[in-house]
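Here we start with a single chain on its own, the form predicted alone, put down as structure tokens.
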Amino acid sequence: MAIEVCGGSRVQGSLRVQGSKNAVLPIMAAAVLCQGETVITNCPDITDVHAMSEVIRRIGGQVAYEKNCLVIDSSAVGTGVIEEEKVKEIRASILFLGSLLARFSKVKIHYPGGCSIGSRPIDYHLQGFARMGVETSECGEYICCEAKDGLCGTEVSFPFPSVGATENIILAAVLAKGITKIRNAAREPEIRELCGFLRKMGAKIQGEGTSSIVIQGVARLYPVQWKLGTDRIALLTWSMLTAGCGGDVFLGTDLWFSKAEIEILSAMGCHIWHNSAGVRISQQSVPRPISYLCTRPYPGFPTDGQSLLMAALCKGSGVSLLEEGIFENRFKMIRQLKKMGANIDAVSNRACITGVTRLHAADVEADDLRSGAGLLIAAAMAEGVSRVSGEQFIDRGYEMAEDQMRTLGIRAGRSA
């Protein structure tokens, strides 16, 4: 299977932006902290959600999904042992370490998988758990963690503001004895949403959105209903599609861009407006170059947006310089873009993109989620019909991306 895209035309129309992938996955892990039925609305219909759902079923939970509503009943969750192979398919499965340690004090879980964008070790997670009284060992391909005397509040300081490690320590700390302080915590909006969800469950948390988060452990958490916010990377995806192809698009969302994203979109020549219903983006010229950008932890420009930006800059004026400051393998997409006629030179973690007047259709292959989205953007900018394979990566984070593209006037569909 592949996604076929007939490119070369401008985009127009309106689109409702899906719920947040990067928020729903830690929230799903948080749902097993309580006993009872948790309801999550505006939940994206993506394969990562379904893989996490299968993991919850394998440890005794019940999960139902219909029309962007996810219902998790964790009443019968009875073990911290996860031997399900699905764990290897999804990086966020590591978040069950924190929530199941909090609930059972003992966890066995397969090393997580996901996209091949870098090594992404879990050292920070395990070092934080050790500070909370957790002993860790390796059992073949499994991680075995146990807090023999229960989880204890402590101070955890990260050398780097890791999103996953911050989430995992929060999930463990909400039911731990005493107070846990996280220093150099990640500040991403998804951290704020996870903390808001946990607070509604009865957790005591302060400081999310800053580099210092304080959690007072409580005895029990309760099931709740929660509406997910907009997926900020999906919003950026359709915005970069507009920036690259040109056109005028309205995106239904409750979210506004970060300062770093606004600066980049504006520098590319986009005009942006927003109101309570969403965001309107207009691009009347070819993308203007970006003299220099380095991806950074929030509030910097997101690493997940780098592939999207690179694709949009391929067909435009001038020379752009991008530096990847988070993951070492984010430039694997360059070889695929060159098949379309892109002019890109890369050394180490820096890429120099010289805009060209046209891109041509080609058969290309994604090997991670965001490179897949970037290749869809490039295919929409190229003349002719391109085939983007590796659609299983795209499905991890986007609700039927080809349907979204058709909504914006691009001919796209799946082929064998």
Ligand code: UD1
Given for the second form:
Amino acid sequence: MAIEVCGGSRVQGSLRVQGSKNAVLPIMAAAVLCQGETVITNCPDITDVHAMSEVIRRIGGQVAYEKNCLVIDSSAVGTGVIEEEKVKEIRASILFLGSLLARFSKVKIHYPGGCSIGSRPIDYHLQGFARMGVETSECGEYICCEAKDGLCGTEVSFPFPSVGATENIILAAVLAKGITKIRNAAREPEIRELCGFLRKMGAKIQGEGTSSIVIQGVARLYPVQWKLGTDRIALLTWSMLTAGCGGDVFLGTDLWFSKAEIEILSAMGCHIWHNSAGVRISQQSVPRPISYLCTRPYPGFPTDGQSLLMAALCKGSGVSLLEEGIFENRFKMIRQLKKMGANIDAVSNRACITGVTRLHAADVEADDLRSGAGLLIAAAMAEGVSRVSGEQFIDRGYEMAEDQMRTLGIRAGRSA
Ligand code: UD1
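Compare with the form predicted alone: the form predicted together with this ligand:
Full complex below, order starting with the chain above.
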């Protein structure tokens, strides 16, 4: 199977941007902190959500999904083992470490292995848990974590503002004894959404969205209903598609871009307006180059947007320089872009992209979620019919990407 894209034309139309993948995954881990039924609406229909649901079922919970509504009944959840296949399938399953430790003081999980965008260790997560009174031992390929005297509030300071580690410590701290202070916390919008959800459940949290978060543990949390916000990376994906192909689109969203994103889209030549229903993006020229950009933790330009931006910059006039500041292995897509005629030189974590006048169709292969989205953008910019395989990576984070592209006037479909 592959996604087939007939590229070379401008985009037009309107699209409702899906709910946030990176917000729903920690919220699903948070749902096991209480007993009873959690309802999440505007939940994207993506395989990461279904894989995370399977983990919850394996530890005794019940999960139902219908028409963007996810219902999690965590009443019968017990302390469980999170197996290798699940950790490999969905790395965010490590977030159950925090929530299961909070609920049962004990959890066993397969050690997460390498991953195609970098090594992605979990040392910051484990160091934070250790400060909260968790003892960790290795049992073969598994890590066993146990807080014999329960979790205790403490001060946790991260060497780097890791999103996952910040979420894991928050999940552990909401039911811990006393106060936990997280220093150098990640400031990503998904952290704010997780904290909003936890606060609705009854948690006491202050400071999310800043680098210093304070959590006062409570005795009990309660199930709630929650409407997920827009996926900011999906919003950026369809915006970069417009920036690369040219055209005029309306994207239905409750979200506005970050300053870093606006600066880049504007520098590429896009005009952007917004109202309460969404954003309109118009690109009347070929993409203009970006003299230099380095991806950074929020509020910097997101690493998840780097492949999208790189693809859009392949066409046009001028030279762009991109530096990857978060993950070491995010340039594998370059080999695929070159098959379409892109002119890119990369050394280590820096890539120099010289815009070309035309890209041509090719058979290309994605090997992670965002490179897959980047290749879809490049395929839409390239003349002819391209086949993007590795669609299982794209399905992890996008609700039927080819349908969404068709809504924006691009001929796209799935082929055998
Ligand atoms: C999350 C996002 C991912 C995004 C990334 C950075 C989810 C489900 N995934 O991933 O889409 O690309 O944030 O914005 O929300 N690190 C360590 N030790 C640790 C933890 C992290 O060295 O214990 C390093 C990583 O190798 C990486 C950097 O810190 O270089 C950032 O990783 P982190 O913010 O933790 O990313 P994730 O939470 O895995």
